[in-house]
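The form predicted alone is given below as one chain in structure tokens.
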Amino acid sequence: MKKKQEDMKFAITSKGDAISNALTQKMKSYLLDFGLEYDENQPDIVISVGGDGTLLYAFHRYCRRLDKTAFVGVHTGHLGFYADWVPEEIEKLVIAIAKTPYQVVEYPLLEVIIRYVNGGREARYLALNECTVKSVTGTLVMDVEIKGDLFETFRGDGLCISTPTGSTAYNKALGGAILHPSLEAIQLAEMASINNRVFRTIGSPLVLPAHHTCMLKPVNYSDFQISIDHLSLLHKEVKSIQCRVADEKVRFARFRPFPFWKRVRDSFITD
């Protein structure tokens, strides 16, 4: 799907340091010369200048518009996976923003529904990298249901439910595998399992594809420290935590190739 230029409304989004500031200020003055009209709340492209966090920050607070707003990332420190061009481009990435239809990519998000035990309450999020669930005191002890089945009872420190494009954040700590940001899929990947003879569980990730859902419940106690990417909350009295392949996905402008497995490459095996 292309994308015209016409009556475009943007949006920059800074890390906070003074190289991305400088950048961030160079970057709005270009663009505003070319004719394109500068709105924070209902921009067509944001352009995030920083690092993957800052992407992270940008999409939290454009995601409710998702359907209307395209991400592209300058990365002011190491290689990113969402920021992909750097400082010495600013001025061709100006110029492919005003003058160049881009190529709108979409990729899939992690829903997560937390359910509360008084009142029917539940809270919705959506994730561009993982959600992570762990007890407040002590083992986390967490039914694991898929697709309405019991599948195992865990017991560990925590458990990480990533989307493809989190897939090579914590959920590769943890072991998991790296998935192709294309795929409509999650993934469950287990921190510091406890298995013995009374205790066991898979014990290696888990990947879901979109049309089945992993429903967390608690087993003993309800408090929870759950982190929706960069935020980490305490929640209480949880009854459970649904996760599932969301409905709205992230769209990101690309100018130009991305290389993923070669992004992989780079930022984990070449010096």
Second form
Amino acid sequence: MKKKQEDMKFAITSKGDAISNALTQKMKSYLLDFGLEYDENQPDIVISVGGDGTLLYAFHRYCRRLDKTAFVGVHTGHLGFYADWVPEEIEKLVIAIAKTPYQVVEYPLLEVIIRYVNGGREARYLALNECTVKSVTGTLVMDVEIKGDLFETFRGDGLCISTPTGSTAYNKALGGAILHPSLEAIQLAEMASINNRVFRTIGSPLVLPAHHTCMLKPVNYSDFQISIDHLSLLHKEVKSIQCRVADEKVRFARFRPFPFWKRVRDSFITD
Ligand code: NAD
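Alternative state: the form predicted in complex with nicotinamide-adenine-dinucleotide (NAD), after the form predicted alone:
Below is the whole assembly, all chains and molecules, this chain first.
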């Protein structure tokens, strides 16, 4: 998919530190000089300057217009997984944004629907990385249903449901597999499950395809600490947490090839 440059509107999200702010100002003035319009509310392209956390923030800020907005990340700290341009390259990046029709790559997202005990209330979230569920009172006890059937009763510290691009984040620290983002799937990984003669969980991360919904249902308590990417909140009186591959996708603007496995290698092995 190609995007034409005429009338292109951009926004920049900064991490907020001095280096990121200075870089933001520089890129903004270059892009304005090229005739692009700055529009914080309805941008065609969002440049995130900072780290992966900044890109996660930008994603959630523009979450309601994912079909119209593409993201690109510049990192001002260590190499980011989403933020893959370095400050020394910003002139090149600005020219590429202003002059060349860019490629857009789309990656799967996680849809989370939390339903509450009272009044059929529900809340819907999209995660770029993952959703984690932890207890606020001790061991998390949850029935895990897959495609409507009870799979197991989980006991342990928590559960992490990640996207393919989020598979290199928290999921990786939990021993989950790294999933290529061309796979429309989500991954369920355990956090320190209790396994003995009485309690049993599968013990391996599960990769679920797009049409397999995973439903978490509380067994005893109904208050949980639930995170969606960087945002962690206490949710009270939860009846169920439904996770599946979202219909929406995140779109990244690509100005040069940066294959996923090279990104993984550069981030975790060596660059
Ligand atoms: P943060 O800035 O401390 O980020 C944590 C680290 O995760 C950073 O080094 C960041 O570069 C890296 N990261 C984020 N997304 C990534 C991805 N998709 N692939 C590889 N690395 C990635 O914290 P934050 O800004 O609040 O970011 C929230 C994210 O932190 C969560 O989405 C979660 O994935 C991650 N996290 C990881 C752990 C862990 O690894 N044990 C624990 C909590 C949260």
